[in-house]
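Taking the form predicted alone, here's one chain by itself in structure tokens.
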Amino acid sequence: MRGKVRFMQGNEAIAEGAFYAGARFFAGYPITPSSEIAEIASRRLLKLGGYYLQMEDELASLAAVIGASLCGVKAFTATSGPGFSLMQENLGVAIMAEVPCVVINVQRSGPSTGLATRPAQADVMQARWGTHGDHAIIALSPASVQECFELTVRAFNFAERFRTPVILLADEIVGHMRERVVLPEAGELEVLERKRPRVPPEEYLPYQPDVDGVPPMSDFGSPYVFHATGSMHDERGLPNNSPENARRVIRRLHDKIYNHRDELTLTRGFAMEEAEYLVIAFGATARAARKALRLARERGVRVGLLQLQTLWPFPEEVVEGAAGRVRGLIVAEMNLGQIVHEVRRVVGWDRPVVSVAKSDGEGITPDEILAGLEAF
């Protein structure tokens, strides 16, 4: 990759990725360990011709982001677990009204205020199921500063492509570490824009999907007038409470994401070709898993690693295919066990799955992952 070589923090790389993707609006409320993203946005966005708002709370932050996106601006916010909890109501609005935006959650230890400066990966299920009702969500997880940049760009692309909110689930370790990163030149990475109406304004139906299940989107203030609501609505955006309409809308909101899982599934494999055992990890824990893999190989134990960059939709086909070639699996995560249940659901009970789970505000070590091998 061409571009500028920099030494930067993960949160800084997330902000740079957002700017590269074309984000020009940020609204947020400061919270450890994500505050650097807001600080950088406050300095940079005005210079880029964009807008920065520090809001009174996280509920209002996502409301402002939704409004900006409806007006045609790529918009994002950044928070941590307690703030992410407050955003769930408006996350549901963005899903139902099909508003593209990016929510960055740099996870920390909870519950509630918890350990405000310590790492965790315990918001995984909240990202999937936190808001109410039947819905689908896209959530990505970076494990390096380079991935912080690149997956942020991907998050905006997915948001614009599928007209949906996308969650970037980082963690305190990745958000605050500093590493070498290459910032690509403009145009080197693909940057997607939302689909626009191809019919005259008087014929525009804001929720009439194309064959891919995603409706073209106009801007508030343009000749293409439309009504955005979190209530059940028809293709015109007007209330429609019939069971048939509800079935059709809810199914389409689900299918526009799950019918494109191949496009959304991002994973990385390490030494998986002849592995007898497989570690599945994400975020900062995948870094410890890579060291554990090297130590195990030095001891003659063939261990591979599947790093999940996409957490939702869960990469079932990749996990199932990788699990079918090994004798056992270790799922390592900084929580009491969340992704491990998805792995067991996909793999079934004919192959052992060991959970290496830790929820004390400390990162998982390579030795703790290696200890999981003792269960086989």
The other form holds:
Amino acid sequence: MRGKVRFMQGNEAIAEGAFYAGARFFAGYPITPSSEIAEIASRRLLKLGGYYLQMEDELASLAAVIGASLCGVKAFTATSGPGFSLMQENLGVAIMAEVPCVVINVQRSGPSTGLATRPAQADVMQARWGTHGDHAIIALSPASVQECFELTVRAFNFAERFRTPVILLADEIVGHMRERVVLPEAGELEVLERKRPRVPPEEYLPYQPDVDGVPPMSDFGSPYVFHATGSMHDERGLPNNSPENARRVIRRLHDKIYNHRDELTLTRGFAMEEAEYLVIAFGATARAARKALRLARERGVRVGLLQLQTLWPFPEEVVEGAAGRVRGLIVAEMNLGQIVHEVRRVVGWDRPVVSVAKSDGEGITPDEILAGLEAF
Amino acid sequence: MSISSLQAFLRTEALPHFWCAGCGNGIVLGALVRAFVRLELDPTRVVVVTGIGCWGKADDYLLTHAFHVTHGRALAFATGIKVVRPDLTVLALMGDGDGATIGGNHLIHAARRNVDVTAVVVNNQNYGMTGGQYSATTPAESCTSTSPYGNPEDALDICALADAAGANYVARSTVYHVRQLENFICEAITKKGFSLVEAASICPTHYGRNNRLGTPTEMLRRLREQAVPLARGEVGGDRIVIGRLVEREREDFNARYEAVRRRAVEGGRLG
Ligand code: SF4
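Pass me the form predicted in complex with the partner chain as well; I've looked at the form predicted alone already.
Full assembly next; the chain just shown is listed first.
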């Protein structure tokens, strides 16, 4: 990549990624360990012609983000566990009303206030199922400062492409670490915009999907007058509670994401070719896993790493394919075991899968991952 | 005012509306639509945000841009909309449960922030849609489906709250005083900064029945008797003080924000 080489923090790279993707609105509520993102947004957005709003709580923060996005402004918020819990309510609105937006969750250790300054990866299932009702969600997880930047851009692209909220599940380690990053020039990374109506205003229906399941989106204040709603609705955005309509809407909201899993699946493989054993990890844990690979090799054991950048929808095909070539799998994550259940579901319960799970506010070490090998 | 001018805002094909016979909501909807016509608003440049509750269904009957959101959060959504599109007319339609109970915190901060949004709060003194439970504005001692032996809590004065939080315009009328209500809505929309109009209303189906207040007509008559113009200076009891309660000239949020932006761009404080 060309571009400027910088030394920066993960949270800073997330904010820069958002601005690169065209985000011009941030609303949030301060919370450790994500507050740097708000602070940077408060400084930079003023000069970029955008808006920073500090709301009264995280409910209001995501509400304001959704409101701004309905006016055609790319918008995001950043939080951590307790705030992410409050955002679940309006996350559902963004899903149902189909409003693109990005929610950054720099994960810390819980439950409740928990260990406010310590890392965790324990909101994986909350990201998937935290808001009530049947729904699909997209969640990405960065493992480096560079990925903080690039996956934030991707998060906005997915949000715009699929008219849906996207969660960036970072963790305190990645959010607060500083390392080298190459900031791409404008135009170097793809930046997507939402689809616009192609019919005259009087024919526009805000919830009439194209063949890809995604309806074109107009802005509040444009001649394309429309109703957006978090309630069950027909293609006009007006109430329709019939079972046929509900079935169609819930199915479409699910399928518009799940039918595009190939587009949404982002993974990285390390030393997977000749590997006898495979580590599956994401976020900061993937960094420890890379070190574990080298240590294992020194001891003559061939271990590969599959790093999941996309957590939801779960990269089933990639995991299945990679698992078929090895004798055993290790799933490492900073929680008591969340993604491991997805892996077991996909590879089958008869395959040897070891869970390296840790939930004490400390990162997983390479040695702890290697110790998982002893189970085989 | 011609029918056709009202039809620019009213989704007549959605009528008859879903509210109970004798409900005050239709009266407020009428006042709102007439206010839109009188102000010669362009429906493509109006955004109505509604919360959850009987009055929160009002957007179903409007031809403006609309956003039907979560219970209590309408003002927070409206804030995001107004901040990025200061040129649009943005309203939040909420009931007393929605706007002042579950949404009380957002009401305080929308008023404090002085964002140029108009809140039209219909106060029917209970949660109508869920079956008539008590809300923050249910009078003490009165009966609801969750206070069958009398409400142990005192009622919140929505207008006093908006005043204390710094709203630029606060007014109260009732669904009996229809012309006044319409005038206040017009003034509130025109006023820069946060404005709130409380419409004291009736819910014959639940609050009325639970407290043996009689027919909708009798409830309206009672509302007329309870209402006291501000100038009379009478307060307390079951009186409802009506009138223009607050008029301030604080700069609205967007104006303040642009002043801060100028400072940032010119390299002022904290550059
Ligand atoms: S329940 Fe009460 S507030 Fe709701 S529509 Fe009926 S009368 Fe009106």
